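Below you'll find only one chain, the form predicted on its own, shown as structure tokens.
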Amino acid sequence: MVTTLEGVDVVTVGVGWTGGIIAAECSKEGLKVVGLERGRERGTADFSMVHDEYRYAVRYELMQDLSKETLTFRNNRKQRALPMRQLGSFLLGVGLGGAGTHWNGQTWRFLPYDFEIKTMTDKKYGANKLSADYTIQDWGITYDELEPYFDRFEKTIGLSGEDKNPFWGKRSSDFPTPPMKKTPILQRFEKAATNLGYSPFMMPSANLSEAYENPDGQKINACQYCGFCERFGCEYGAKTSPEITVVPTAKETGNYDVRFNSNVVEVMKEGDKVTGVRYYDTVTFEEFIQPANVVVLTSYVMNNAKLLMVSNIGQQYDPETGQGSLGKNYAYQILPGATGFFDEQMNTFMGAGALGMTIDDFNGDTFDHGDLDFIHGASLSSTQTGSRPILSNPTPPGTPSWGAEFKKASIENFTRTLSVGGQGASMPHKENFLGLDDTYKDIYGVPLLQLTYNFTDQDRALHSYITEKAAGIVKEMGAKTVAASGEITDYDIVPYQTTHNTGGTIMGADPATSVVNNFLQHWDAENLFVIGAGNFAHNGGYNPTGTVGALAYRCAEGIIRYSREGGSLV
């Protein structure tokens, strides 16, 4: 039996960064908001025993239970897609705060080039720089149009940083808090990069350098440099996350209610509007319908796309014809880099998720690609995120992977190893996309999402070029041995790489080539909004969260306007 609940103004599916921002902004304007979160409630008190590497970093306590819902994967359409039965290449968060709880806190604004990549690339290099198989397109918004929302998000989270990067877009104000500590390791990177003619700067960090009170009155503490950020919650409340910022802001209005253990399986639609969502209580398996004037999909990339597909909203992308936009332009991230082994010991075990220095000399179109067989590039960083004892076993090339020699080399190099890594841009390709699997279903009887993805020639060329640059920096840092990343072949979903999945619900100016407009309003249902890195038409050379946060604030503005006026926002 399905229970239909009392209607509300706005319902969000997921309560992480995007769901929290929508809730805070809409509830402050007097709108009644319900957030449906399939995981449990949690906060800083739940992380008092957070420094348990096995529990959180190995056993993934904060992540999605794949025995209930997962996805299927294949490298190409000729292969049979099989379920991902263990978390590997990326980590799907669950619970209050979502991935915003277990993130590292590295917070970037995508470059102006990213938002107009098709126009700018064609203008400078011609329309045939990449083959037609690469489906790059502009985002339907410019950096300058999005800048005020970047500023808003950074002030909400108290972002720590310095405006010393000559390559990024113009800022309307300085960072809310100063940069993190420039440790001896980072000074070594800074000196090497400067010697090579590059422009190093401190990485923007949501692990705060000092205590901060944001414009909503929420207080964030100063980072303790404990080295337990990624895959962990922060017991100090010093790693900015939704549960210590936007969620309490929304709750304080009295207009916001969060329902936990609530898994949405369908967006209800009648005519050209949605009417609410259908969900299950994950504990009792009771079924509910939550009516709402506005529905906002604020879960992770994969789930947002899946909900649209199973609800038959939008046209599914067909790689054979190129028609349809739902599921199109799935992209990931390319990870070039190099590791150096040194004679002297260094403090590698303390740190923070976003403690690092970066160069953008090879990111976006900051360097000439005229004679290169790829576009875009990567940010290159030396980070000091904390080397934990179980998963940190750096050994030089040629060391056995087990036994006495491995143990000796691992212990010797634990404090004698530094890396320079790139976050490489990922260009969309016609054969990389999301769809529904026709064989496997989740615990609720809903088809699993199907991921078809492989690395491309563009990816391999970018990886090779940027890896060479990373190795040059490591050598300049004084390493006795430099181990450059090997060339990439086919994408493997098993080993962890990065949780920077993008695309599938892309934004744009044309309903024929995008799912949502630049307010993230669905083209086919004016009271449906879809927010997340799925809106990215490609993935850039940074972590996605800062750009997602900016888009969420713009979307919130659109929802409030829509609630008053109705109609298309563009």
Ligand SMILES: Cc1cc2nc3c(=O)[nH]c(=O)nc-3n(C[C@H](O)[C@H](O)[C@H](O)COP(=O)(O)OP(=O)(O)OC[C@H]3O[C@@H](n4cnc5c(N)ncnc54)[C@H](O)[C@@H]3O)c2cc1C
Second form
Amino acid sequence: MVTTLEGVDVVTVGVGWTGGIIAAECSKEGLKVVGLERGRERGTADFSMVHDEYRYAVRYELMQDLSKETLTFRNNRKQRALPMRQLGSFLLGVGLGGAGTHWNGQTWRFLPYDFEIKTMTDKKYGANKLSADYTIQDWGITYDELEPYFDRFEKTIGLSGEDKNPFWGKRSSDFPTPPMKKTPILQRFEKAATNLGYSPFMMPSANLSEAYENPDGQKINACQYCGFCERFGCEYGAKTSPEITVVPTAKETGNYDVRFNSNVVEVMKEGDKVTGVRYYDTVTFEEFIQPANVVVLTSYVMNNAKLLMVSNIGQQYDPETGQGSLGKNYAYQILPGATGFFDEQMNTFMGAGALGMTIDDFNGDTFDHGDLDFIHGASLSSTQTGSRPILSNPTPPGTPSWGAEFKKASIENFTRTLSVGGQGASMPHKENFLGLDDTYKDIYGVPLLQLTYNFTDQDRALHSYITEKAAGIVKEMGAKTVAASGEITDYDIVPYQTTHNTGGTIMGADPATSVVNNFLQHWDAENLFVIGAGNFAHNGGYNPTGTVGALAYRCAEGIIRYSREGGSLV
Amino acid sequence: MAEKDKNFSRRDFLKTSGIATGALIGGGIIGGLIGANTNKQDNATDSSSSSGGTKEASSSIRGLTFFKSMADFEVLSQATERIFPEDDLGPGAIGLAVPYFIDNQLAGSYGENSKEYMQAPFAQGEPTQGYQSRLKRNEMFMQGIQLMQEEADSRFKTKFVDLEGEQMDEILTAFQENEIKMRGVESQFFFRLLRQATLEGAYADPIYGGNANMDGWQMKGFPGHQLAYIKDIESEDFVEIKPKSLGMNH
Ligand SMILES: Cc1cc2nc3c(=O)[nH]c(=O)nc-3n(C[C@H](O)[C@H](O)[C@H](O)COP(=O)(O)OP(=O)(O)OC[C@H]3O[C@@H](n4cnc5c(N)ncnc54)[C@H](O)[C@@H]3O)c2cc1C
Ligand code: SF4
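Would you mind giving the form predicted together with the named molecule, to go alongside the form predicted on its own above?
Whole complex next, starting from this chain.
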């Protein structure tokens, strides 16, 4: 038996950054908003015993429980897709705040080049720079159009940084708070990068350099550099997250409700509009329908795509014909880099999730690709995030992976190792996409999402080029041994890489080649909005959330306008 | 290394250490025993007393929660000790109580795979697709340990725990190189699990029963649970900080 509830103006599926931003903006405008979150309530008070690598970083205390739901994976269409049975390559969020509770806080605006990548590449290198197998396309929005929303997101989170990067887009205002402390480890990188003629700058950080009150009146504290940031919640309320900013803002309006333990399984559609969502109470397994004037999918890349697929909204991408947009342009990232082993001991165990310095000299199109067989590049950073002993056992090349020699080397180098790592952009390829699995189901009986993905020639070329640059910096930093990362072969879902999954619900200017328009309004249902890094038509050389946050603010504006005027926003 | 391995009589250690009855394992005590049995050892294992080890730990009762046979537990103990051996830096897996840590974990959600997707059908996949076994981790450990015994018997006609260090290494390497036939899982997968669990036990907060006396942290220069480094983060020098466990603060 399904219980139909009283209708609301807006329902969001999931309450992470995107769900929280929509809730805050819409409820301030007087719209009644309900957030359905499959996980539990949580907040700063829950993190007083969070300095526990084993529970949080190794056993994934705050992440999705895969026994309830996962996805299936194969490297290519010929392979049989099998479930990702334990977390690995990326860590999916659950609970109030979503992955925004246990993220690092490295917060970027994608480059102006990213939004118009197709046009700019064709113009500079001709139409045949990449083969037709690479499905790059413009995003249907420019950096300048999105700039006010970047600004809005950064003010909400109190972003700490300095405007010293010659390669990124113009900013309409300064960073809300100054950069974090430039520690000796970062200075080492800065000096090496400067010596080599590059332009280092402090990484924009949502681990705040000082206490801050945002425009909504929410307070964020100053980071204590405790070294337990990524995969952990912050016990100081110093790492900006949805549950200390946008969620309380929404609640204070009196127009917002979060319903926990509520797992959405379907978006209901009638004609060219959606009518609400169907969900299960995860405790009692009771079934409900929540009618709403506007439905917003804010349940992360994977679940957003899955919900559209199981609800039969939009046209599924077919790699055979190239037709359809849903599931298209899934992209990930490549991680070129190099590690240096030093003589002297350093305070590598101290740090913060977004404490780092970066160069963009090899990101986007900031360097000439005329003689190179790839486009785009990577930001290169040295971060001091706080090494922890279980997961950090660096050893010089040739060291065995266990036994006496391993023990000695891993202990010796724990405090004597620094890395320079790149976040390599990932270009979409016609064979990389999301679909629905026809064998495996979640505990609600809904098919699992299926991921078909492998690295491409473009990825391999980019990886080896950038790795060489990283190794050069590490050498200049004074390492006695430099270990550059090996060539990449097939994508492997086992080791952690990044939770920077993109694509599948891409935005664009043309309904034939995108799922949503540049207000993230679904082309096939004007009262359905889809937000997340799934909107990215390719993946850039940075972490995604700055750009996701900007898109969410723009989407909120669209929803508010739609609620008043109706119709298509573009 | 070989020299030292010969001096280290596992049999004696296991008979005398009390590990069998699970009576005492405050790092000091077991560490001391290892020291006593290792002729060449100096006082390296005494570092426990200078590392701020809790006194209560040595009087707390320890027992096995997953393993039902001491023989199996001893095989596990020796295998982990080969992966993370005692040396002049400090205790190895046994001295750090890693086997107890693993025993505990195997009895709980880790061993029971309670957060993993375990729905059928199961099929052999490519290595890039990861875990595809229908076995739970604790079943893998039981099978792996039995096979270590069998290998010791067939290769050396003796019990695993009575082997010399290099002989144990030979068997562990065979697991690592996927040369051992396991049912329902590849031996290299099991070996990776065993290696990882050993490191977890060596370095997890002592509240989980391993990392006895925080000696794992002490060796590695990791201070454990500290509230903040804001005062030290700009220090040019390496800052030595006495480690702290979550169990000491709450
Ligand atoms: C360890 C880690 C470190 C990271 N570090 C950084 C970083 O430094 N910089 C950066 O930019 N990004 C980082 N990220 C990525 C960042 O966390 C995400 O980009 C961001 O949180 C995405 O926000 P979201 O709202 O799209 O999704 P999420 O935060 O994932 O929120 C989605 C919510 O929807 C809920 N949900 C899902 N399905 C359903 C359903 N069917 N019904 C009801 N609810 C559902 C989930 O439970 C979840 O709470 C990191 C991620 C991880 C995991
Ligand atoms: S490093 Fe800073 S932001 Fe991160 S958890 Fe610690 S105090 Fe919070």
